[in-house]
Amino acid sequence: MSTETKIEKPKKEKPANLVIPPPKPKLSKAERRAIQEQQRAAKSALQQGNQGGGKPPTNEQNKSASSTTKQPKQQPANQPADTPKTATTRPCDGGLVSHLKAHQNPELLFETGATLKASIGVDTAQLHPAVVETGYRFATGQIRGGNARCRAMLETFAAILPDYVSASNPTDEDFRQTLDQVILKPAFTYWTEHCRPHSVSMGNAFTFLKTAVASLDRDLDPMAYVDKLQESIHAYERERIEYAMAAIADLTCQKLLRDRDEVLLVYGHSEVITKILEGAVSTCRQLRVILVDSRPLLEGKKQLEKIRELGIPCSYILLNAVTYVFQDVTKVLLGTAAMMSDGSVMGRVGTASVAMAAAAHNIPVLVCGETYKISNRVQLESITNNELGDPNLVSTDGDTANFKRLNLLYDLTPASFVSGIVTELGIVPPTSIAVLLREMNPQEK
């Protein structure tokens, strides 16, 4: 048998200067519960004191509470005690719309005279005079509406292209860069940043122009570039605007208004609504129109002239009286400035009020718009992306500390208040806008 020998380890000696504290006395269950109750009471009194609703805690309570919890920092005397730490105070000058570009007075932006010139902070030496003139018409409101502004932009580009060909250097290697960097981009930037923010229709048309320039053959003659680009511009204007409005008018009259007695409620001015009313004169058995308008632009007066020329019986009211006429209305027809991919509709301010009031009275709301106004953005309210108009149209009194003028040009109508959207491709529910965006804009895939 083998024997195992155990090796004993040397014992560690305790240091001479080591002091071991005596063990803490054990507390009974009742004593521990009393200490916990005292700590809870001190904490509750401390919270009530910070909220201003209770007495400040005593010194003994503070000492007992500090043994288990850290005392919160005291707030400044000029700050309310119930204000959360993440809250921020918005400046009174801008408020909710401080992120939007303020309206600029056109009289300060341009020098009118024998020659129209930009006067402040803009070098227009490289811009064509027609570009400056179009920007002036944008800024002064002579051209309003998504279709009118887009049409003016396209016609301006088509008109100035030949002038750049005659002035260009024939030794340029790629004239497409001249088209993009010298003609299209500077003009569009000038209109957007110095005259008026561009509409969704203008943005989509400009994207089409850039795509058309990039698809041109590099070896073409500069004049051939211009001819092909002008042809593309006129085709886009004809197919996406003119033909689209005619198709929407024909579809609305044949599917929704044919052989019926209709009382249509329309709001403001819209080119596509005018087209629909022109066709409805011969389609409906009996037709009457209620035109709703709103300040400060009163664009409905232009629509009223068109309706009177068509000989349609019409009633003209302001937006604040719209709820008094719904007992006679059969359908509501609305134009649009943009259609978001989630089905919401952006239109002239007041459009959402008309749509929601009609939905409350169980009246169908039909939004009529061309597919080139569809945006790939999603918007949930009217504040994030909007445009500020001239505040002097709202009130001539100046702004003070307690009085601020606000003139929003657009509002957003949620998809739940829209019965259907009429496009040149058919009548679709608001939830199908994303499908139309994919089909009509393959470059967005």
Given for the second form:
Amino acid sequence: MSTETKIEKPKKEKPANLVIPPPKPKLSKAERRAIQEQQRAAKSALQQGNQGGGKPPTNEQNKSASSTTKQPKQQPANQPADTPKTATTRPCDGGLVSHLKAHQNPELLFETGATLKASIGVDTAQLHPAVVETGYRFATGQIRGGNARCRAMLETFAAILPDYVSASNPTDEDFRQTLDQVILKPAFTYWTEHCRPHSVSMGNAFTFLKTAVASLDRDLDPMAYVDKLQESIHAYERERIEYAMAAIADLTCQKLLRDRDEVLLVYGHSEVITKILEGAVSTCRQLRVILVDSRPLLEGKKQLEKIRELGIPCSYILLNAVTYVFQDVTKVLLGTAAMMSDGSVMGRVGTASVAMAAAAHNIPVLVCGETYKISNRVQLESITNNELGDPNLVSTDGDTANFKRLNLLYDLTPASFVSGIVTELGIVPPTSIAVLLREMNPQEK
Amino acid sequence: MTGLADETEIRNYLDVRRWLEEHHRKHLALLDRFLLELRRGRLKQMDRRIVIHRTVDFLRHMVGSTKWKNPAQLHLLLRGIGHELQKAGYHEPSIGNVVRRIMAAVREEANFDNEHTIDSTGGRLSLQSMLWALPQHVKASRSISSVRSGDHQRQESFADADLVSPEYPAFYYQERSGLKSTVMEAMDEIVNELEDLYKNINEQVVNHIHSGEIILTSGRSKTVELFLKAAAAKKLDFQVIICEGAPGNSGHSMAKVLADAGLDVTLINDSAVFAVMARVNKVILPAHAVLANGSLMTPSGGNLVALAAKHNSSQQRHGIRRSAGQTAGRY
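I've shown you the form predicted alone. Could you give me the structure of the form predicted together with its partner chain?
Full complex below, order starting with the chain above.
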């Protein structure tokens, strides 16, 4: 139970020579916040003093932080209780999701600039404005979706790199350290902890970036570093995202949809699904799409626009009606946010319900995901690792002592519901994801 | 003469409308108004007892003030009305059940005085005769023994192509003085059962809900609401997770009502039901109707909840309302 039962303890008798300190003065909110900031500033000053130029410990920490999506326990400074009460909504049902970070209202966050500096040890004044802007877009939900967020991150990095060349001192410092400590890490930390927890796609891309930085030759011109890094970023984006999407679309259309009469069921919004449908228009003999959407995000509306542009006959239903349409459906195509190494698929909340209903009707479920979204994590169920969204989207009634709103953003589809996973390396059964992981990262153990 | 070619009598169940038009205009108007309400979905109340009350009142009026002469006529009248009601109100199975129950009462009363002429093997009280809307005997023979024997045609609806002109045993055509009062009593019984409806269900709450559990439900239902409130009243300490039930969002008002009653409530979207199911101990679903094969009609989305519960191997409990004439399903 979340609420603690209050037990009346019998009052102890006070010993005679006990010195009772005077009662603490009741501070106003502003005063308490000021005290908190002072304490945090002191703490971060201490931390920065300790970590001088130590790359390996921070690298490892970032690697582990990015290869697993999010571990709030590793950053105790960011428990909801430390950030000002005005910036966070009331934490949800303590029993279910107390291990997840409470949703933060983005508007309030960006007003309290001073607190940002204190809480994460980074001054937004020291972050590149493009980073802050991207972070704002993440937090408010203007950029949503695994591919979109990752792309935004990579493009932001590619854009800001040149701005650091003239500012730094090329001869004394190792520019690689500058890249790491001043550009990449603070931005990523800022986005993850203050704007929105990073997705698996972002995490994997960031890991790649750090590897790329570490593998740059020593003693190069800073401008040369920047060029090489930009090249790596663009190559990653091109190969792992754009090319992968095109390959997946091609595979699906040629192997699964060619010359067939299809009624495809899709859920929510996914870039790769859009690409598949673009190809399917010409490869299918007859094509019809049933689009399933769900509250609170109603991302299907975005997808609907794109389907209408393609001119495909389309029905739009809400999630609860999905069992009514299954008699016509031939295949279910789903996008994904992440694929776990045991074959389970992390996607937008509601994906699991669609997959489950389809499996119950013996309709094949195809999950389409680029390989860079594969995570080596194993997750047993949806709640252990998830993200909380704005509870006001669920209901505008406020939280009270015994009424809470829960807005989960992701859910986990078990491998048993998935017939096949389409990646740019081929169509594989869910259990082969682990193999793909090993193939892609031979140096990882 | 067994009352067939007579204009003042109902020939068969499809003839009811003509008969009403000729002899009871006002009742026909009443029937049409009721059908219109059904078709327009006016009776899709959350509290389905209102529907039953309306149906019973309507039938009371129909049975009470029309000039039927004998049990056969009354039976045909009811069957005809039931047929029309079912066509218009197919989304409300309980209406058909009410009518069937009255018809069973009619048959029971008609058979009652003749028990000395039938073998007393309880043919009139057997499950077969209670469930089926029509007498089971075959067309040709009028013999008494054919009441229980012969081809038993299963009647799932009031419509039957073959037996448009059913022929009842001879004693159905005798006038019966106590029939009307018996039928009225049967209707009162239906209404009275509704009174105790929730009490009977809520008595069992301690068997099913225990402290420290997390219960999941979907949308708004009076039965489930009272069930959970009864559990809270027994000082059981549990949490309730409510799926909102898009697009009607009836879960929102359910959450409010339960929270006001002091329960620990969490509101989630329907899409999140699979995600939270791993933490749920029990699922309670409201029943719109229980069908003969054990299937459950629930508000939209119940299927997904049930599938998720099965996958996570939570136990499912169906909140059952004793719709008139329908035995309560499994708990």
